[in-house]
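In the form predicted on its own, a lone chain appears below as structure tokens.
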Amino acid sequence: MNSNSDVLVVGSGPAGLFAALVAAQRGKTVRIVTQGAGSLAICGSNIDVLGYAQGQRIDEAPWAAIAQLAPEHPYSLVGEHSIRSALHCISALCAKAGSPLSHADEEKNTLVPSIVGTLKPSWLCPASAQGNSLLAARRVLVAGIEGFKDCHPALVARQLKRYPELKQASFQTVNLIMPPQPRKRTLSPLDVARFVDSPEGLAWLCRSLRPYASTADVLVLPPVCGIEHSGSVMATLGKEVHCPVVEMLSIPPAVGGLRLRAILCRELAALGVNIVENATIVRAETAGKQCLALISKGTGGERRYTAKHIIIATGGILGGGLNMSPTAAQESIFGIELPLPEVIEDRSQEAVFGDHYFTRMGVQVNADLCPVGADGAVLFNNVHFVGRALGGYDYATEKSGLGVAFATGWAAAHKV
């Protein structure tokens, strides 16, 4: 079977979904082919633009540090205009959905607490993750949920006390008790967030938090304030509890990321974008510097996709977009060879938080995000790579994952 469109996007992580959305907004016919749910299922809804550079935390706005990045960094390739435009676009989309993103301070990154008691620098945050109310507090309540294995309030409080920004704060902890469940099992933040989406669950959360509002300046919770209705949940908490609430960033399943994915998917559906799921691209048909088609394999057999432009958002090593063996490294669809140190020991450093080569490995591209070879020549004129498939940056160390995903997705959509 053959399917044709103006733009074919491979991958449904943040870069792929956003590139598809922006292209559709520009009047293009768009189809997404994806193997799984994408990385939003394991990341938050805070948009980290650049949290660290040269190992130093960036407390101020990230723009000056971005200007100092290496030429091959994705931010350097797309430019500040694309970064700002992408952030404006995703902010407008979330505001339209009733879950606005904002800066706590337009001159600074926001420090957001995590479920293990660290403070992460982020740029755009939903109302539930505005960490500045935590930094301004003198009385902090850290709340967990009875039955959670991955959130221990005492540990979070102990870790947060290490930060100079919180040295004047006093901490208290509590485990909230869920209503009796028909079956006993281990709960995750996602389970509770889905419960809080219901009137019964929201009433339980308000009732559970209200007694602590008079003894704390801020209530710090796991990310349990709803999935589909997180905006209205936060508004209700503000009215009923009368104390600022800050959600911690958590380990997967990522409640914040799933909230953002739901917003993107609803908008894509409204724009008529077709998403083909459970399909793996197994090969490409090419002629010269053009990709003629991509072939997928799924439960219904093989399917051939053609498009004027193709956006590849298949992720890095963990996402399957890049393959690495002891002797070589390649991009997974086109077999593009990636530069790789011959000596295996040179691909990483002994220091855990060192400058590891494998974390920056990816497809090399030009300013149009088209792949280039070792000599700098373009390999395919109608193929654009976005997100973690790109080389030249380390999203985990930099805290730049969603920023790069949205900036490159926006830039690629404007190249098609």
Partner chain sequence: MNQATVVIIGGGATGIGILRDLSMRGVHAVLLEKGGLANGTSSRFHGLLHSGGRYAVGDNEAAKECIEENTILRRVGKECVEETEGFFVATKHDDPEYARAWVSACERAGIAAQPVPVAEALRLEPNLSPNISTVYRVPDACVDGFRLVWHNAVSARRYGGTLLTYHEATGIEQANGRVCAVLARNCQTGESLRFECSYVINAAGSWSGQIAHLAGLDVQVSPDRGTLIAFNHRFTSRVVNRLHKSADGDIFVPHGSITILGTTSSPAPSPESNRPSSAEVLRLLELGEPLFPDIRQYRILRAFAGTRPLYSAGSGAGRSASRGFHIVDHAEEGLHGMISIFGGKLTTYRLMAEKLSDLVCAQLGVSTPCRTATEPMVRPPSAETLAKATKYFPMHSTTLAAHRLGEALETVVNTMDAEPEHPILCECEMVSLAEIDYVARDPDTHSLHDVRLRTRMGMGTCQGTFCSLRAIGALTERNVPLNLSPTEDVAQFLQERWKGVRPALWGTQMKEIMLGRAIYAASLNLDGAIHEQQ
The other form holds:
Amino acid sequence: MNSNSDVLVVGSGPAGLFAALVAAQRGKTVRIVTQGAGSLAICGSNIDVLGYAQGQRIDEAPWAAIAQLAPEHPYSLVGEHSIRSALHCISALCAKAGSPLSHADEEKNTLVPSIVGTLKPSWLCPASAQGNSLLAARRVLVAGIEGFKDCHPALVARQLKRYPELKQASFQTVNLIMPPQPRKRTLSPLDVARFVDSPEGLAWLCRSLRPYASTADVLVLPPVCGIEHSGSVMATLGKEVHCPVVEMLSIPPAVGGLRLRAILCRELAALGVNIVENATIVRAETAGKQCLALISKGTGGERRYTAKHIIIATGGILGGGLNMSPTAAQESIFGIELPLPEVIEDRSQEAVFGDHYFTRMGVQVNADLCPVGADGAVLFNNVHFVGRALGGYDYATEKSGLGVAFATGWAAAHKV
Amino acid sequence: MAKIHYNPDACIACNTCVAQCPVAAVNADFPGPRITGPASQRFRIMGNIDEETLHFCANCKNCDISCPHNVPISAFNMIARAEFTKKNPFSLRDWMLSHGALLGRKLGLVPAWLRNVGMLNPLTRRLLDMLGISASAPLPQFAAQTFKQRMRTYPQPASQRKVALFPGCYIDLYDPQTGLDLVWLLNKAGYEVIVPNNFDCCGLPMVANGFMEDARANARSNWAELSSWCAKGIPVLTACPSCNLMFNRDLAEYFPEIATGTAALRDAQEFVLECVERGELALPAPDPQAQPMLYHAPCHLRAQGLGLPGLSLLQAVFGKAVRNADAGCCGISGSYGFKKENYGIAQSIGQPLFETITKSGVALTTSECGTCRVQIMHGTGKPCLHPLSLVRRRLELQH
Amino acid sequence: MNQATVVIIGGGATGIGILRDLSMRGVHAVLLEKGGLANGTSSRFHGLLHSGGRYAVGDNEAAKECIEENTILRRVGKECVEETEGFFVATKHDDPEYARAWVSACERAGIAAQPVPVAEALRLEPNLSPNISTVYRVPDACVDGFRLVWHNAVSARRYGGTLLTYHEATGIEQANGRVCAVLARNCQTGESLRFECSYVINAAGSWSGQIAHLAGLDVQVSPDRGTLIAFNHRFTSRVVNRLHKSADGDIFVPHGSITILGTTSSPAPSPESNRPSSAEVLRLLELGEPLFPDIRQYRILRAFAGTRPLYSAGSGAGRSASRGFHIVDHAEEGLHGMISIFGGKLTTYRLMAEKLSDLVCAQLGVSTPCRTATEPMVRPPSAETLAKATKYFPMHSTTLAAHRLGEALETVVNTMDAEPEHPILCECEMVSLAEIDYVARDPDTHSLHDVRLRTRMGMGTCQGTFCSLRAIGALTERNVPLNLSPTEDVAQFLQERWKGVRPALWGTQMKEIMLGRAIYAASLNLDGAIHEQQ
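Show the other one: the form predicted together with its partner chain, since we just had the form predicted on its own.
In what comes next, the whole complex appears, and the chain from above leads the way.
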């Protein structure tokens, strides 16, 4: 079976979904082929742009730091305009879906607390985070849920106090009690968020938090403020509780990422974008510098997808877009070889959070995000790489994951 | 059995499947696919595990669909279930639910109306309820004549171009009309349809209920039959996504020694689309007057990596009147939702889909899978038809 | 002022075995260990309880010791032993002459070696290579080295033995040709201590040269490094040895939910030289491939290395107790009361302890006989406790937890009985909060690493990605006085795991590392917080 579209996107993580969406908004027919549900199911909804550069936390001016990044960094390739446009676009989308994102300040990062009592510099946060209300607070309530294994308020409070920014704050902690319900599984934020999506769950959350509104300046919660209805949950909390609520960053399964995923998928469906699930691309048909088709394997045989432009959003090592063996690193669809130090130990450093070679490994591209070879020559004119498949940046250390995903997704969608 | 099924290495515990599992979303006793699948697998190899939550798995495949790392999660669960069934007392209920084809054959001598009265009257339903089949479950009704019986006298124009049809138990026993609609479309495209006698139940219900050896026996004869048709160059089609999944994916996973060669069952909807592409079947332009309808994508279709050809067909003839409900699993997953202990879970899983349909105000819904349709009708009270039936209607209307 | 009859230095299997043996005979003994229990070689080997088959040809005497001790340990330490049995497997490339010699050597040593038809072996172990030619079945088993040490320690304490972990011996005082005290430093507090004693037992394994040096003695012990690979799943349910002249990479051991392949052998610059290299990992894979052809597809969890103490007998005034191990009474060099024990293997630790204790007791005039060969280490839990436990240990049977915890099972189960929630914090190895809580409160637990060794928390698929932070949070919430913090302890935990993954950074385990980075660096900013929290 042969299927044709203007744009073929491979991968359904943040970069792929967003690239597909922007291309569809621009009037293209778009098809997504994906294996797996992408990384949004395991990451939070905070959109980081750039939190660290040269080991220094960026509180004030990420844009100035972005301008200083190395030329091979994806941000340098797409430029500030693309980054800002992408962020504007995703903000508008979330606002339209009733789950607006917010800034601390037009040009500053926001420090967002996590379930282990750390702070992370981020750019766009769910409206609930209400800017830097945590840092402005003198009295902080950290709430957990009784029976949670992933979040313990006592730890969060103790660790947050270790930040100079929060030295003056006083902390109280509480574990909210969910209405009794027979269950054998230990509760996760996902379970509670699903409960809070229901009217009785939302009423419970309001009721549980209200008593603390008078004794705290900010309520810090695990990410439990709904998934499908997070926008209206936040709005109701604002009306009913009268105290800013900040959600903590957490571990998978991710509530925040599922919110973003739901918003993106709904919009894609409305735009008529076709998603082929559980399909692995097994090879590419190429002629010279053109990719003619990608071939997937599904039941009953292979399927051939043709398109004028192909956007590859297959992720890095984690997503399966890059593969590593003891002797080689390769991009997974076109088999593009990535340069690699021969000795395995030279690919990383001894310190677990060191400056590792392998964390920046990825496909090298030109300003059109088309892959280039070791000699800098373009490999395919109609193939654009987006998101973590790209080399030249370490999103985990610099805190730029969703920022790069959306910025490159936006840029690629404008090259097609 | 393939070695890979003993090997849980590909799972990195990312929890994507946990977030996407419909059962875990509504049931707080189920630890989720990662735990019952690859995580438990490491302990199963040690022979050291009780399976007290394994029965929650609906085999809906959403874990497999969402897994970014190709971990055969549902296969771990089904193979473990087979081991469990081997070692534990036999459930008559599970046997009945998984051997519908056999039961259907045995009951074949009894007229359908009597069978339906026999099976669906309040007294029998109470008895079935005692056996563990929920009295509220939407058990389908037997058709007066099976599809195979109807086909014996169905007039077809002879043609050099032939296709064979694997109807699957649902169409054969309960819903022959959908099968006839497919035959009508294929005839129209210039094909003569053969319904081979030697195909048996695809075996998926047996796998889902732990009867792996029975499934293996069916797989062996079915695969031989399929291969013989494919060798003659005659494509074999099915309109049922679950049968297709069983033949083309699960068989290779569970019984790789059987699923050899290049034979493949074809998705009938995709085949019809190809007929259109080849110019064998002309479709009318989208009907601007078409009444709005919602399409539900069966999980077992989404798991196949072939997209949604049924939806493409519908969109070709109804245009924007047909939309993808995109509201997740319907909950039924074959016989899962018929079981007393699962009925409530199945209804909760289906709730978002039912609500989407109800709120949309459409009068008509459509889906390829027989039990999905039963569940949607049960949950919404709205009719639900196979896409092929709707396409046929549209084509007939045109004339 | 601290006083003891005997001070034992070294908290590995040998030292703890001696502590238990002496304590059971009523001799007042104190053991000093500079790290946590079994942090040296006793937890850094392949976990094989030898049948003796491996030594039958080269050292028949050692093989005899092995089979005897193997039989004893199955009886007295069944909580630490998994009776898997073992295969000796020859490939078509191995010398059939060796196999013949091996069979008769096994017979001489009293090791039951039964031939197994190849087809039957492949049915039992389907992942074995179809190209194997000869298979014998032997009574090999698997032993959890750490658990063995721990249960010995609990038993020793019950008999009045004193065990001080994180206490480093810093000096050995002597007067008139006799040892009279050991100086030590509490590594946690920095406090200096002095233990008056009549005997000092040097059971420091690879470190025993350094300990001897404290007493001004010179013994020839050179550490030899062995690297091993831990695979994510149990691809063999039996120990598999290659039936050839002992060499590198020829033993596979199923160890709980994982499989261990070992080992290499190369001279190490120091006993601490336990960082595995990628060259060793690749070499092991190459060596293992003839027996398990899919080995490169199996996921490596980590590599790890330990050092064996190689003793060059004859250089000192040593007296050989057997060819497997050496007991040196330094009286012959003019220092009375100082005894060193070298060599041996984990399988024979009990015998070594017995022989050494016999020597000390003879000198002390204590005539109580050794009882370690007959008295089980762990008193089995009551039926009532077991019945209760099955309610709370879902997914896997109670047995694993019961074996880990020994007599503490009752306490843990009673805690669970009193609490409404019973979360499993480590979902890969199925470890409950109650067990982690109990172990964390033990005075001998000082770090998350100690918790890991006793519970297996963090030793499975995700290598602590999820459970380490959960454990710290839960223990903080429950006021366990360990004072753990993510920026220090999770970071340290991850660092330790990283050391093992780094030389095998490819394939699925590299994905796992990337997931860990996504969680700890990208989502939680632990890497930044380390520098920012005060």
